[in-house]
Each structure stands twice: as C-alpha cells, then as structure tokens.
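Single chain ahead, by itself, as structure tokens, in the form predicted on its own.
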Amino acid sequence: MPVRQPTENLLRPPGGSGDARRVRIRPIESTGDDFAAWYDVYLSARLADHPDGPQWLEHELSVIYEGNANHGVKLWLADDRDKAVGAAVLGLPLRDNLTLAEPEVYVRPEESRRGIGGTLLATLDDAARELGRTSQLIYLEGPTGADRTSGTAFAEKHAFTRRITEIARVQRPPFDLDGIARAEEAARPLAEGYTIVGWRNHAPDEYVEEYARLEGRLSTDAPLGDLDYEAEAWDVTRIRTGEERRGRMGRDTWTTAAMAPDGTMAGVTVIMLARDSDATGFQDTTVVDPRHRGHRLGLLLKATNLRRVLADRPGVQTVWTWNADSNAHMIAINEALGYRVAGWSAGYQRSL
C-alpha cells in the first residue's frame, strides 16, 4: 500500500453554521507515542455507548495493533487543533478471508455529529480497496434495555446491515463455586473415557497440533448468521504466534481440553486474564468436535476452567463470554455455571 500522507478536512457544525474547522487524519503506529492519545478517544467512545462493558488496556490493545503475520493493523488519528477527536483502526485477514477488512471508528462523544466518524470511514474505504478488500465487517457492543447506540446509528447511516446479534453474559463475585463444582461432577460420569488436560499459557507440545485443529473448528462450527465469512486456516505456529503475543500484553490464559481415547482432541476452553488487573477475564475459544458431541463435554470443560481460574485468582471481578442468541445450547450451559445477560454484541457488514 502506498505510503498515505495526512489530510487536512474543513468540517462544519451540524446545520452549516458556525466557523469551520480544519481536521487532520494521519497514520500512526501503536508503538509511537500517540498511541496514548488514540486509545483516550477510543476509550471515551466505548464508554459512552457501553458503560459497564469489559475493556482492553492500553498496553493491551498497542500490542494488538501491532499486527502479525496472520492479521494486519492500520491506525489513524484525526486532530483537531492538536486535540485529539477522533480514531480509527483497519483490521486485515492475512491468512483468510483476504477479501475482508474490518474497520472500526472511534470519536469522541462532545465531538459528535462534526462529520468525523464519517470522514475517518472513508479513509478506511480508500485504504480496504488499495488492499484489494471488498467486505467490511464490524461488531458493535451495547449494554442490556439499549438496542441502539450511537454506533449503530453510524453503521446503519453507512449502509452496514446487523447480520448477526450476539448476547453477552457476565460472571461477578460473589461466584457460585460450589454450584460450579456440582456441575463439574455431574457432567463426568458422562465423559467416561476422555481425559481432562489443562495448561497455563503454553499448550504442551504434545497437545498442540490438535488445539490449532479446533481452533480452526470454530469459525465454522459457531453459528454465523447471515454473515459472510470464511473458515479461518489454524496451525501450531498460529498458535504459538498467539500465546508469544498475549506474553507481550500481559495476559495469562486457562486452557482446559478433553483428549478422546484415540488421541484426538474432543474440545477445548479457554479463559484470559491480565496478569495485572482482575478488572476483565474473557471466556474465549469454547468448541466440541461435533464426533464427541453429547457427553456434557462443552459443560465439564467450561466448568472445570472457570474453577481452575477461580482459585488461582480469587479475586477477579468479572468474567465475560458472548454466545449467538441462536446457540441455545452453550446458553443454557452458561446460565448453569452462573453467566447472567449484560449487553450484546452485533456484527454489521457491507460490500465495498
């Protein structure tokens, strides 16, 4: 991609009246010392439309805009009068979906309505099409009782159409450990002969190759609405790639599977916690091979995790996991250790 040079845009307040004023969007990189001032306007954005919803840390985020080999990163800023308002990030697939970007824009809430988000979205555009991209794919969060945020409205403004709604569920102390455990229990006598493994951060070289096999189930086991996307191409050095990148934020993961008689993998969870701050743990990857299917594996699994979690940090606050609003059967095993609905997850799309 060529090198972009900043441009300078004259916005005006809404209606046409009032002094115009002049708006640069420049490229910035996550390791550059602007990066504080992007994550402040994404920070207050998020904040305004989900309040209550989980958060990554700056430390976090700078070193998932990094990009890797397998998903590209491009950053932007817009200035206004050296202030900060607005912000931008373009995600790209390199080892699937290489047809599909996935743009983000962030501006401030008292800076609304100046044509900003709109502005910034046209240089993703420009950018996604010299890069051959012709989808573009955004999730959007909001809390519980407010169906539309100021991000819908932008997206749906922009011709992206809701493809599909996730609902988001959230753990809080005081936990449910004895329900937990109950759970646990009673899932085993059903999973007679499988063996239950876990690990801390590095899955056993032992392991690996079939961790990345049902990695790479999930993005076509899961249910994907009307989305438009491709089954995601998993290895060990994909694997490897994201546990040397979560070192790097600062962030411990959980992994508890289940090994089938035969050697294989028959599921995997997985929970992540910054080793820093009890504040968020994400539920992440949870799959079953659909072979293994109807042993209570995706329940011991999960159960299983959240206590190993649970005892080796007793003090997280929250611990948030989404599920399509069509998957009644990991809801139903959610509720069962505890999750209680929070907000919601949406995943809006369009053709470039």
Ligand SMILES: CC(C)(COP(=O)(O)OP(=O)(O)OC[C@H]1O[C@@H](n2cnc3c(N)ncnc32)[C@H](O)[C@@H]1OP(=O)(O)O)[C@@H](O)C(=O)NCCC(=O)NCCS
Given for the second form:
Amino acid sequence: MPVRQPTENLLRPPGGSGDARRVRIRPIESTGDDFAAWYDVYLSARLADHPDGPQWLEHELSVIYEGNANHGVKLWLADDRDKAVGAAVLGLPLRDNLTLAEPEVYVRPEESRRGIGGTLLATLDDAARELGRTSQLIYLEGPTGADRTSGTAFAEKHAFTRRITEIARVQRPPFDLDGIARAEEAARPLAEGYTIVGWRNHAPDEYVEEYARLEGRLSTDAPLGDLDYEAEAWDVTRIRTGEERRGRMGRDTWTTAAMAPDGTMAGVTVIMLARDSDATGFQDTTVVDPRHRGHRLGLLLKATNLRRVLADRPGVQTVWTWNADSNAHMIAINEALGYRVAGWSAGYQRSL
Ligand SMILES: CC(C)(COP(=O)(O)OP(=O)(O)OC[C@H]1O[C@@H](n2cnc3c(N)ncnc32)[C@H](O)[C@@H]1OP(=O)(O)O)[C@@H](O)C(=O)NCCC(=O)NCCS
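For comparison with the form predicted on its own, would you give the structure of this protein in the form predicted together with the ligand?
Next comes the full complex, and the chain you just saw is listed first.
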C-alpha cells in the first residue's frame, strides 16, 4: 500500500486572531514512539463529547491498529509546532467490504474549529481513493441527552448521512446477581436439548468452525438500518487471528455457546475485559442461528456468560452493550439482565 508523504497545511487561525499557524500532518505507526501522543489527542477528543463513555486503553489500541490480514489500518498525527493537535485513523476491510473505508478524526477540544479536522479528513479521503475505496463509514458515539455532538455536526457538514442508530447500555456495580441467576433459570427449561458450553480466550478446536460460521452470520443478521454493508467473511483462521491479537492486547474473553443435538452451534455470546483494568467490559458478538430461535437461547447465553464474568472478575466497573434501536428482542434481553441506557452510537456513511 502506498505511504503518503507528510503534508503541510496552512490552517485558519484559532479564534480569528489572525495568527495562522502551521500544522503538519504525517503518517505514524501504532507501535512507534508517536503513538502515545496520538492516543492522548484521541482520548481528549472522545472525553469532551462523551465523558463517561467506554474507552480502549492505549496498549490495546496500539495492537488493534497494527492491522492484520482481515483489516488494514493507517494512522496520521497532526502537529502544530511541537504539540500534537489532531489524530486520524483509516480502517480498511481487506477480506470483505473491499470498497469501504472507515475514517476517524480526532482534534483536541481547545484546537477545534480551526479546520484541522477537515484537513485530516481530506488526507484520509485521498488515501482511501488511492486504494480504490468508494464509500466511507464512520461510527460516532455520544451520551444520553446529547443527540448532537461535534462529531455529528462535523459528519453532516461533510455530507455523511446517518444510516443506523444503536443504543448503548451499560451495567455498573452493584450487579443484580440474583436477577441474572433468575433469568438464567427461567430461560433454561425452554432450551431443553441444547448443551451449554463455555470457554475463556481460546475456542476449543471442536467448536471453532461452528463459531466462525455464526460470527459470519452476525454481520448481516443484526439489524443494519440503511447501512450499505456486505456479509463478513469468517473462517477459523480469522477467529484464531482475533484470539492471538486479543492475547497481545491483554484482553480476556468469556464465551458461552449453545450446541444443538446435531452438533451445530445454535447460538453464542462473548464478553471482553482487559486483564489489567476493571474499567471497561465489552459485550461483543451475540448471535442465535435463525433455525434455533424461540428457545430463549439469547437470554440464557447472555445470563450465563455475564454470571461467569462477574464470578471471575467481581471488581468490573462497566459492561457495555450496543443494539440497533429496532432490535426489540435483544433490547428486552439486555434490560432483563440489568443493562441500562447510557448513550448512543450512530453509523454515518457517504460515497467518496
Ligand atoms: C469532530 C471533530 C473532528 C472536528 O474537528 P475540527 O478541527 O473542529 O473540525 P473543523 O474545524 O474542520 O470543522 C469543520 C466543520 O465541522 C462542523 N463542526 C465541527 N465541530 C463542531 C461543533 N462542536 N459544533 C458544531 N459544528 C461543528 C462545523 O460545520 C465546522 O465548520 P465551521 O467551523 O466553519 O462552522 C472534533 O470536534 C473531534 O475530535 N470530536 C470528537 C471525535 C469525533 O466525533 N470525531 C468525528 C469524526 S470521525
């Protein structure tokens, strides 16, 4: 892939002071010394819009942004003299969605409205075009009570349109352990005949192929709103790549799955939590194969998995989950398990 040369851009002065300053935009690597500055800008921008929102840790993002055979990543940093003021990342699906690019732009709050964000986005646009990408997708997040953020204003200014809204829900201590156990018990009779299995981190060989099949389903089974997004290509190698990467990120995963009598996987759910921090747990994939719906497997799997996580890591401070606002069934499950609305995330798309 081509590597862009640093560009220099003369930007608008802050506050109209007439003191136009030079901002230099240059590509960086997530494994290099500059990544700490990149992360600092990223976090300051995110906290300004969503102070209590979920965050990746620096050492986790550094691994995610190494990229891999499934997903390429390019990073840029914007400096004003010696101060990092802007950060950008371009995600590039490499196995599916080959015409899609996923730009993200972050600017320190005190440096906003100077045109830094727009200049970074133009840099990402050029890189995406060079790589033959014709569509761009961004996910923006915000807290409940603030429907508009700097991110939505910026995206709309740049002709992105909202295609899907997801509602973020969160669990915080004190956890309703009895309620979770009751949900599990209530769901169990309807799931008779299914075997519930669970593992931490490495999927046992006997389940991994079926697990990959269900991961592939999730990409198009979950409501997609008006997003233009094609089915993701999943196989065992992709599962193993993800496991290896999460290991290096220092994140543990808890997976609970239901096996049907014929040996196929009927449903699966995953929660991730950093090994060295209780701050942010993520509810990842939950999918029930359409052939096995109506047996309360979604509730049973999520309740069982959450119980396992809380038993292993009782100090966890948040577990986050996201659902399309149209996904009434999964929302009912999450509410039953004690997840409460805490924000939103929205997918914005445009043609390039
Ligand atoms: C969104 C963000 C990148 C904008 O950076 P920026 O350097 O201020 O962007 P620009 O100066 O190029 O702004 C371009 C236009 O976006 C809109 N905009 C940006 N921030 C805005 C805000 N807080 N309120 C209203 N409009 C805003 C305006 O139309 C602005 O043009 P104007 O200043 O001439 O009115 C920055 O605020 C940020 O990091 N937000 C948090 C992260 C995020 O949501 N990123 C989203 C993009 S993927």
